[in-house]
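In the block that follows, a single chain appears as structure tokens, in the form predicted alone.
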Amino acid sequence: MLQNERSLEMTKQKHQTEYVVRCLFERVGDASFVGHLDLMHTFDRAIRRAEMPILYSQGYNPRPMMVFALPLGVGIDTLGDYVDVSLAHVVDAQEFMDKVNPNLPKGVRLYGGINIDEPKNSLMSVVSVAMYRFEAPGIKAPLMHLFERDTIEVQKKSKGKIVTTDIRPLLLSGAQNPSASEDVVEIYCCAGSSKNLRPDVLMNALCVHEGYDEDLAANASVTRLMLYGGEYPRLIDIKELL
């Protein structure tokens, strides 16, 4: 069979019905230094070891059918990220988590799972807002001062070129932080495939515009607390965006 004939046959394969388990997960401690691709492999191995009927993409290079809401940067903890796992048949979400969690490494845990039929919307497409917590000496005041600026220009590398962009529209609000500490601040910012503010870009802006110490910024503890859909301030629980 010729190459183009084989390719045509691959496109004719029967559609796989997906039974999706949507779970929140946390990645903390040493596990936060696991890169996104390695995290995907980690979940894939844990699911297979738990003998869950995970589906794989069709074609010459099958891949586990898992969708993460938003890739995490290395060194960033998360307490509320989402992953969709497609299964060949229905498995109760609680049973899925109970069997997979013991196979995950320390610092990674699934929780808050629900069962859904084939999603109408891609998980990545519904994410619009992220809530972050930053912890570093004296970080609250200068970070809150950024919100008072009309523009916050930063230089970013894009397609091999250095471009200047204004990240002020991506900063949404400082959260009501129960801690009175000047070393802790929580914020809402744009996140997702269309508009996204990376914590490292924000830390760079803090140093450039507010004179915050670069070493303190580099060693700041960053935690993604939760992801949301909708438009700020009318945030929507992603579990409702099926």
Second form
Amino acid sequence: MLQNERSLEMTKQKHQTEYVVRCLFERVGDASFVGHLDLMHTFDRAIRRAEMPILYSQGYNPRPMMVFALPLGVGIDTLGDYVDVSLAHVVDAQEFMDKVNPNLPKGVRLYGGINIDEPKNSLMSVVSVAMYRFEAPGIKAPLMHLFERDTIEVQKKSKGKIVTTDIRPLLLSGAQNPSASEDVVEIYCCAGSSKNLRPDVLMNALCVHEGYDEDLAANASVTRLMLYGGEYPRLIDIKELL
Amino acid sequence: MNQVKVSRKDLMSVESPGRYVGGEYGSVIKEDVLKQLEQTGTCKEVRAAFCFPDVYEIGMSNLAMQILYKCLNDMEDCWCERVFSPWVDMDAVMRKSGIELYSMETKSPLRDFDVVAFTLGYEMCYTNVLQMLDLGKIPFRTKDRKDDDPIVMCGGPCAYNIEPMADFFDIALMGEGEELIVEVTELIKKYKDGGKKDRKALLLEISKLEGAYVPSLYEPIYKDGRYQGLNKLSSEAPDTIRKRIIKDLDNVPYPTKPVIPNIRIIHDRAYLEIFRGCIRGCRFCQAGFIYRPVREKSPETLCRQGIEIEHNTGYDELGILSLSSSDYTGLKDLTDGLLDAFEGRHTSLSLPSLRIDNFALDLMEKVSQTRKSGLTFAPEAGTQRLRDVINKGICEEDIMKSLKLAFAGGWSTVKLYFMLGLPTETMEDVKGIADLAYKIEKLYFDVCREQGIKARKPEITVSTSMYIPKPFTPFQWEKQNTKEEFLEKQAYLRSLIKSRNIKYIWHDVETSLWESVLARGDRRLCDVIEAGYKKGCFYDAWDDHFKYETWMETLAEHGLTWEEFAKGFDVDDEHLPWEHIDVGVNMSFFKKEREKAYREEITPPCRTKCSGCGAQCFKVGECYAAK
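Cool, the form predicted alone is there; where's the form predicted in complex with its partner chain?
Zooming out: every chain and molecule, the one shown earlier first.
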């Protein structure tokens, strides 16, 4: 009986109008050691503290309606990630950020937000390319050398088995205007739900194939500089992909 | 200022690095003090490190920490930071990389603080205190600390018998700390202003504050291996130390803007403490005696604070906290007020410690808009006889009546908590636990049939823990059950529970055996604890890390046995290691209660009839007002 009541209530739900605010955000320094799920909770609480009218999913376990463009690994800084927040009524994006930012912990900040009335594409589906910056002593040359290889095989554990995959197709290019320093390198690579290169996998390949020092790799500072849509090299600003 | 650096590699090599980075919303940064520290390496304010001797997720769930963090940071002359025990993996990394224990707020090394204050919620955290001092490069023993070493102190329920840790603490604070910790800090401020000269004089001065116990001012006397009391080493030291309480809970600082963790913690919700003390007087329960007298906060204050906390924290759950929520006289006003205020905000209330009746079921329906969670009962003992012995004012009829209501209302999950090893327990009492579970199973199907409800598979969980006699209870003199007795009782109960609807969960016996030594131990254990720690014992509260054999072996190496701590004390002519502490409840009351227990006589709740426990000496509280 209880079960029937539940399903009845679920079907009764009327469609709620969503007003979406799409924001860029950065997560830097100590805050980058907070995992992706924890970061979602952190956003949720900050938005609630800011008294912003966030919408909740329907059903028996209502969740705040927030979509992140791409999960971010622990220990990786970001300067250009995206989040869509669904609100019950229109709040100007600037006001939203002004209210939420003081409520975020140290190292996390929203910027460059826009209002979206009718989002057609889910934020996660439009992401295809990420730009990363790696900083570590002498990292530029060996990392650029990886690009000259035809294949870059890495071993991954998948369901208890060790699988070998080639990550070369996921590497797109070194940055357009690389820094003069030998200790910094910026690259474009595939990102998103279908094809994605994790920075830690790349660092592992760097050690295995280029003999880069494992300690230096482990201490390298990794920053996701920006996420894009479109197809490399014709990248599209995600704010234009509604 | 010194700051501890942890490399990215080190942080990435441990589980949940978010535990070690700080930066949480609500954490206090005193900019002016920070500036002084950055410019001169020192500051005129007292720097306090509030230490929780367990992992971050547990420490951050602790309300006492949030309360005292606020009290200290509300002081103009003090900046309090937080420090947690690094988990086993981080501990190893820190030792390997030579990283000192540091604070969350400024990453300062522990030894740079003026005060290092531990909260001791459970005995099994003792070795983690040593771990933290060790990683913080602070001498373990109060006698080895120099004038400019941090003042190391503790508080919390375990402070009431701090003797097993007495050599490690300069000060132990008895009772509720909101006022006392401020008074102690003021004296430390003067000490710091004076250039930190004569630590002994400071400690003697602190010992004159009511509720502050300075163990180094006393030495224990033993005769033939039995404890004979403490000998004062200074004529100025007080003979007894009376615990402190807060007289007016409506006007005591409460953390309505607590630190919000960035990672998920054990109890990830906001908290509202509604009253202190308990009217029940269950004879096994230390909390029921040490927190007397009963003092309530008004529903008006609580509603105001509850709303404020919900706004300030962004939590979607507010936990109502007390020893027995149903005994709060303003519960209806409070819950109505809060439910009204949270309407449409996706915030729920959680109400543990509810006695199940119509009101409670109605309330549970209202507070949880989601699915029906399980019901929890703590009969503690399987037979009425034994429940009378322990003064658990709950009878089978009450339980059955509550469950009938609950089953008719659609509940089908019941958890039952019991203890094994209670004084006077027989196998008949153990069997009573299984009998009760079977009666509840039968009741479920009976109610379903009568009410025409389609019966599901009920989930009845029976959970037993081991009873450990604790100081400041009527059973403080009792003998503890042996390992064999506990195991026999568990095995017997296991053999009795055969139904697929009843699940039996039992706890590890060995941790309880060691806990019982610590709970009623004396200063001879200081050496044992230090030796055990040096052999690698810490995180004893975590079954996976608890090393029973090492502890028993270490006891033996110090010429001690488990039996001599477990056998208890002679009621009439033996000294108790905690007898110099005064919690307000008289020893004569405990003796009277013990005798009544053996006569299977119950004592009514404080609200029904005052039993003259002695807590009226505080001249405050519900029972005092009623006179």
